[in-house]
2 protein chains.
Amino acid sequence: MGLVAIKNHLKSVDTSSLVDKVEANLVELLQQRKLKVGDSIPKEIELAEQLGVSRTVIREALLRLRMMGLIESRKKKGAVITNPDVFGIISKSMNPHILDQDTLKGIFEIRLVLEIGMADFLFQRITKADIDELKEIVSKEPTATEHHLFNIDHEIAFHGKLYEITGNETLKKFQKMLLPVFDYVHHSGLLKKQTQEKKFVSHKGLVDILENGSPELFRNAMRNHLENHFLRLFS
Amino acid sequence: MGLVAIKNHLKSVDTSSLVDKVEANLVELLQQRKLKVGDSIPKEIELAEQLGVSRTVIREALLRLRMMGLIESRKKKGAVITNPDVFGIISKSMNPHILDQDTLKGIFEIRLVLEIGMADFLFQRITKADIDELKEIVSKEPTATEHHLFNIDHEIAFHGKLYEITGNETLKKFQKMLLPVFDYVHHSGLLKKQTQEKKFVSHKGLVDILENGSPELFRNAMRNHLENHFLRLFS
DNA sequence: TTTTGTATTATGTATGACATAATAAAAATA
DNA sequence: TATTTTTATTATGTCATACATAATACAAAA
């Protein structure tokens, strides 16, 4: 039997190690068992008796799970499952200063992305109030001449409450975790420098899309209020 | 001194257990030390004994660091810095079967989005080849009569092509993660029953547009490819 | 020079102990 | 009786120590 004859009889040996086999079963049980929001597992010891592995290693898989957001232990009550918040748990290694430059890049372009086209979602959720209150967001807008900070607010606001009106809790909070990478981008040298802040559509112009318009028209109107970012990286 | 006075007074204690100051610690020192990728930090006992505190909690805190994707622990080696995969780290929690149904509509929402905001990267950044990469596609298009799954591969085929001519690495991650939910959701009784499988701008129409169009073009193309998920959304 | 064996070493796992905080139960107070 | 206060209880949080295991470096052998 040749080299390669043996090699295809090989089985890729198991080299996942205890933890992360407890962890696999854990996460089963989970599924398995359809336990409610709030319903509580097994202690420690119990888990580590029944499983015949060490507290260590039952706390290293519970330590996991809490990490993904599947669990949160709490003393005295042991481990409660909760609805696992899938951006939330991500946010914290969302750091600027320690993601590479390709990474912070392609976050940059995802807002972009995304709040072109949203459009269609927003077209169909949108209220009479929503429209009021990005129209009091607008008439609130910084001049030219007031301090950069105030801009930049006001971007949150008038932007963030697009992504309210989507209806869509996941994308919102994807948008928050993404803000501040966005942000860092803008501001740091990784990007073209701009040459020159033109104005495009305007908040307003948006607005005014939004309450008379369609997504079609939204989306190119969006397209074009993004237009100094997008200059940034193509240009 | 009242109780509302006193209330004002009192800081929020802080409630963070050991492990949390630890992991705060560890981050900050990543970031400061502008440890560049492979670089290995100190040993599990050498931080124990600097931090004071014992080598479990430098151990919970360094799996946590793990499970963010900021390092990578091997035997002997110790642990090294690595670059986080965003995405790659909440694939697990991304279980259609533990989310919620708002999240897993929510994200089953994001890919339209994200389908139909990209355009400007693709034109961008498309070449000769990927035109033909995606026509070697569309004509291998399994006819209707063919087994469902043959579609399903070539739905894949087709999209994540689209998001890989983005050459938005991170966007390209992000879809792989949404993929399974789409699909679970696509496939659940979460939805609307498509009432008819009608046909609109198909994969063809769109790599035309991607040829000879325009991004406005082919976001309202790829609006109207995607009507059928739309309908099942909306109606 | 390449392979094979050996020693080293840092993480992985196990065990036992105590601290701490959240809860439940009991006791005291009105 | 209802409400507050005290006290036990208990499961997680933390510590310390010991040994297993696998990855690496180094020495020895071919």
Given for the second form:
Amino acid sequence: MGLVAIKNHLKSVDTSSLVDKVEANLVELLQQRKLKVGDSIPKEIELAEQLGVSRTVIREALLRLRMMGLIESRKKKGAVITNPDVFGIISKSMNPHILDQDTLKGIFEIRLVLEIGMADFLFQRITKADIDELKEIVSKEPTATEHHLFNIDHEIAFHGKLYEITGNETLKKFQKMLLPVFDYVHHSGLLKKQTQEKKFVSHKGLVDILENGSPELFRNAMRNHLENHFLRLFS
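Return one more block: the form predicted on its own, after the form predicted in complex with the DNA shown previously.
Coming up is the bare chain, nothing alongside it.
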């Protein structure tokens, strides 16, 4: 490698490192100024002077913040602070084809935590109409489903309704983001051969508890319902 090439290579590395630092400093600066969603951020020239770097570096750092959804450009206001679509950002890297088995398993475990933990929300917010709709969903499942441990279409319909009942928009967005991962794992051959467990609780059993039981009973039932899925994960 010639001297010029070495200098260019070092300059590229240094610039990248500088942009990383400026990006972090920008976030810290915006926090120090206690800017809220909708507030305008300082102009590029002001930021460059305050941080002691070129406008080119500032511009690249701001571009990263835009890509992260932290700022956006608006007419007459310039760049303003925004409320980032956190799940929208995460979903871009949530392609199951590029995730390893440990990550896929971890995502399934997140589901276990969420659906056991939603019991109190469900019992606080569920209505008679919701119970009727769940019964309708279960009625469309074949009788054998009471013993089957995983059917992607039934899972999406039933569990999607549970997320809806919680009334928590963040949970609903998260569930929609995870659905492609569930579908991929189901069809990927990563699951062990289906097993049969005596303590398996079906969708119908879960509905019965939602209608007549308690949050604690539901938590235990949901744990049993989902644990059998995990018995099939990643031999």
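For the two forms, the rigid core is made up of the largest set of C-alpha atoms that agree within 1.5 Å on superposition. Residue numbers count along the first chain shown, from 1. Since this is a predicted model, take the numbers as computed values, not measurements.
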{"property": "Core-superposed C-alpha of residue 167 shifting 2 Å or more between these two forms", "result": "no"}
{"property": "Large Cα shift (2 Å or above) at residue 48 between these two forms, core-fitted", "result": "yes"}
{"property": "Is_shifted residue 102 between these two forms (CA, 2 Å cut-off, rigid core)", "result": "yes"}
